[in-house]
Amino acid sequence: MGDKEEKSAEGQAVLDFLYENDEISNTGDFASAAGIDHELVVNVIKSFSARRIVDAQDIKTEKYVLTDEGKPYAVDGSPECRFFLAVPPEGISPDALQMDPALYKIGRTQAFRNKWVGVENSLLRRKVNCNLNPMVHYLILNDQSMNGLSTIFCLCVLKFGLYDLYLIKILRLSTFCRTWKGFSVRKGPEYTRDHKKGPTDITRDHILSGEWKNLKFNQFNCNAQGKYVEGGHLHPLLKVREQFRKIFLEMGFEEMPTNNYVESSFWNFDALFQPQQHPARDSHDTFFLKVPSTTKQLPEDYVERVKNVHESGGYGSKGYNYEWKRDEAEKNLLRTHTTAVSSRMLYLLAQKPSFPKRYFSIDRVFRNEAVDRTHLAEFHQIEGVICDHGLSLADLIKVLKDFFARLGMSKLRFKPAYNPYTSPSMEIFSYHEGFKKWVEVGNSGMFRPEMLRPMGLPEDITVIAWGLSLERPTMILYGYDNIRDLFGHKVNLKLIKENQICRLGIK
């Protein structure tokens, strides 16, 4: 506390009370008999209790307070009391009953819970005689007489006890008390009456006057902790995405952007050769959005060409013979993969040549998958893309040995595959020492000619490419074996800021 507090009249009024006193043994009472705000008091005293000019005991006292629920029922009581007395000891029809329909609801529920009230050859009728129940009767008793909740409260905590009152459901017990929390206060050895806050650092002016010699400095608290600093922490997804991307980079790619979580099932499926047919364009494997439902900026030339090699084929293919739909087509979705991100920069460098060309990208994409220990309904993919003149299956394998060997994967081995825009197509798997077994990390092919000649790219041009996710090196990285630890609402932030820093290249 500065000097302006130390010198306030709190302040002084506590020196001077214990000048005059041995203690203060309860500062609420000393707040109340000198007129001043507690709170203003406490903060005196903690700031006189760290200079040791007073010695300071906790008082923790619980206290029962009316909250803002219970302030009605203090002035016009409770409503299962209310409704109580409402039903006549004849009984009357729920119908001819006059009650606000809203303290109608809470004190029909509360007296038929408590069996004051039921229901009689279609009336309401009293179940219990007031005098005949004590719990009924103090409650009625102070009802009638409008002495309020805060009445009701005592003679409940005095006759039935805490337990009682939290099951008349008067108000949730939890809201009715609150800790009050004050000191019992003495001399400390720096006492002085008139205490004043010394200097902590002594200045030019203090030596050359001479004041230095008379003055009395605050004393260091060297034990004192710091304050913790709160920082910001890595997720690892975080850390094992910059490590890819650095990987990436080095070998010599250029990042797509990829900030359109929202795609057409053009550029998602149309545009790669995915027939409209395809068990993924279904709802139950991809999420449809509402608002706004379709598309209607793509681009018409390139629509065409894709329409017609879907339906009578083209480039040595026989495409798919069916009827293709433009309004299947214009739907808007969640991207399944960042794959429609590769189209869609394959399509722009077809309009301006200039190859090679190396693209990546690391983001978001969205399956309606069921959700268990190892998938999720979002996750991240990985995916890789190299395009230039007369690239063959060969050049596939040999890029791919080298990404993965600079992720410390040197065992590789290649499975045929099927993808709808791929073709030849590979799983790729590599050994796991930790397992002790072979895994699959991805997958990888080359695009079909259906889906480059219809963007226009020349056709001694091959595309390769492979993909794989984030979540699953990650999880073999950090020990995860639940990927919704990893990712999602369940993720313990602890486990993040603990984390230490795991390298690529772990074999």
Ligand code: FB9
Given for the second form:
Amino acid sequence: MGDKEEKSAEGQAVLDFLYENDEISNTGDFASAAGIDHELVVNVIKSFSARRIVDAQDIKTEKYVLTDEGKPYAVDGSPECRFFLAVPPEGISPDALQMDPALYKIGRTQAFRNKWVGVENSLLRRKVNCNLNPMVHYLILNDQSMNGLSTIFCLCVLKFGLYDLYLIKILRLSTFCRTWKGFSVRKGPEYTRDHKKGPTDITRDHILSGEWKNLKFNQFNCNAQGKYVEGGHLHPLLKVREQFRKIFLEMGFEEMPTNNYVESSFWNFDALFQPQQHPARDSHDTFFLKVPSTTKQLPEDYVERVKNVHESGGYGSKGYNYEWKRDEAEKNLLRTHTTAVSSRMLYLLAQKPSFPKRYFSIDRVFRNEAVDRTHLAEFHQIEGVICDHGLSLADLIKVLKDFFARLGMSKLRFKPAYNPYTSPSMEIFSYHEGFKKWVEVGNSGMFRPEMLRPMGLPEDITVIAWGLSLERPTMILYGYDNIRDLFGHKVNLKLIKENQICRLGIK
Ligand code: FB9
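The structure above corresponds to the form predicted alone; please give the structure of the form predicted together with the ligand next.
Up next: the whole complex, starting with the chain shown before.
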């Protein structure tokens, strides 16, 4: 009695039922009536309809069921309901109130927020006259059909004049919608009462015995889903990164080597004329390395010039007038921006001048920042740098318009901003048709002479640059509203695997 046989048991049950009746109106009821697991019935219906033995129509119903959080609510009411009920009509002093301590805090906060309870001369008093009892709450919560919500809502307003949208929220909190899928089934053109799983392959015996003549072979089910072949999947971030790379390459930029997450404070900060007491340089914002804690090799002559410009200026600048410390500059860190790579490349360019030069970088940067919906301790920075004779702010605005236009962002606004290493600096805003608002899409500026001249770049050489993140555009393109769903250990791999290609710049 192999597996093949068992499977046909539920198959036979379906065929027998259809032999007696026109249709199986709902496979769920059929399965529970026949005492068969609905999953098995669904599988046999799928294979029967593939061989046109039956015609099956999808049935889908949604049912709201209580979440684990909702279950206790349905029994004893929500924390705020219990807090409300624990306050007798004549009022009670807070420390005399009897209530499950685990629910006290949330119950108290919610009941106060709903203005159900208040304090009058240090007594907790009810602020609404209603004799709500758990039963009512139970009734409300047990109205499984969500579409009864509105009536519940009206009911409460009428009956208790209490609830506003709050009720909907609590029901949304404590229930979730379970979707049930089944079929209604009728006989198909190939229906027969005694289904015999036809042989799928012709065998040597069939041919030798001539039996093949009266055998009914199964149709090849050409719509059968092939076996899912697991393959590699590009993470959405990498797909969007490719699109940005393509745009930069089309604009004649060359990619900077960014394969060093560990950088020295010198190239990450000092070379960018960022003073050593700048807040971004303390461990609250920057990940400093324990081992190796300091860098050994720095270009001595250049370091001397950086020291001087920080301490006493030059090149038209009065500097920061503080005592610049070598050991501060030698501290190793996880780079906080790919602008650290730009400083290295511009220094190398100063050693072997050839202009104009257009560089870009797209890689990880690390900032010891509070993690929230749009910020993680690391993100991918995108940076564009153009180094040439006599570039002006107008050139920066022109290239920004060209760059963002290729991203589908044609309406740009610029807001003066401040960066220690650029002056003037501008924040870039783009009008997002979907959000119907101006979105900050990056930052930009002209690298300061205090950064460029000590490198050895001639006076008339100016450098315009801009930066943005890779995560923000990817979140917007793929509709992620929380960066933790896109990047990091909480990522839902299924989403990553099934994500479609989102084209930048496509309206
Ligand atoms: O990416 C950002 N916003 C953005 C970009 C594109 C986008 O596309 C959508 C498809 C339509 C949407 C949004 N921002 C920069 C702006 C904000 O998100 C900002 O709050 C967060 N910023 C990050 C830094 O956060 C601490 C984004 C990141 C950023 C900011 C500045 C730079 C780089 C990355 C820079 C620079 C710079 C300046 C001058 C010279 C050289 C580099």
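Numbering follows the first chain given and starts at 1. Whichever C-alpha set is largest while still superposing within 1.5 Å between the two forms counts as the rigid core. Because the structure is predicted, anything quoted here is derived from the model rather than measured.
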Answer yes if the CA of H38 moves 2 Å or more between these two forms after aligning the rigid core, and no otherwise.
-> yes
Quick one: once the rigid core is lined up, does N482 have its C-alpha move by 2 Å or more between these two forms?
-> no
Cα of L457 displaced 2 Å or more between these two forms, core superposed?
-> no
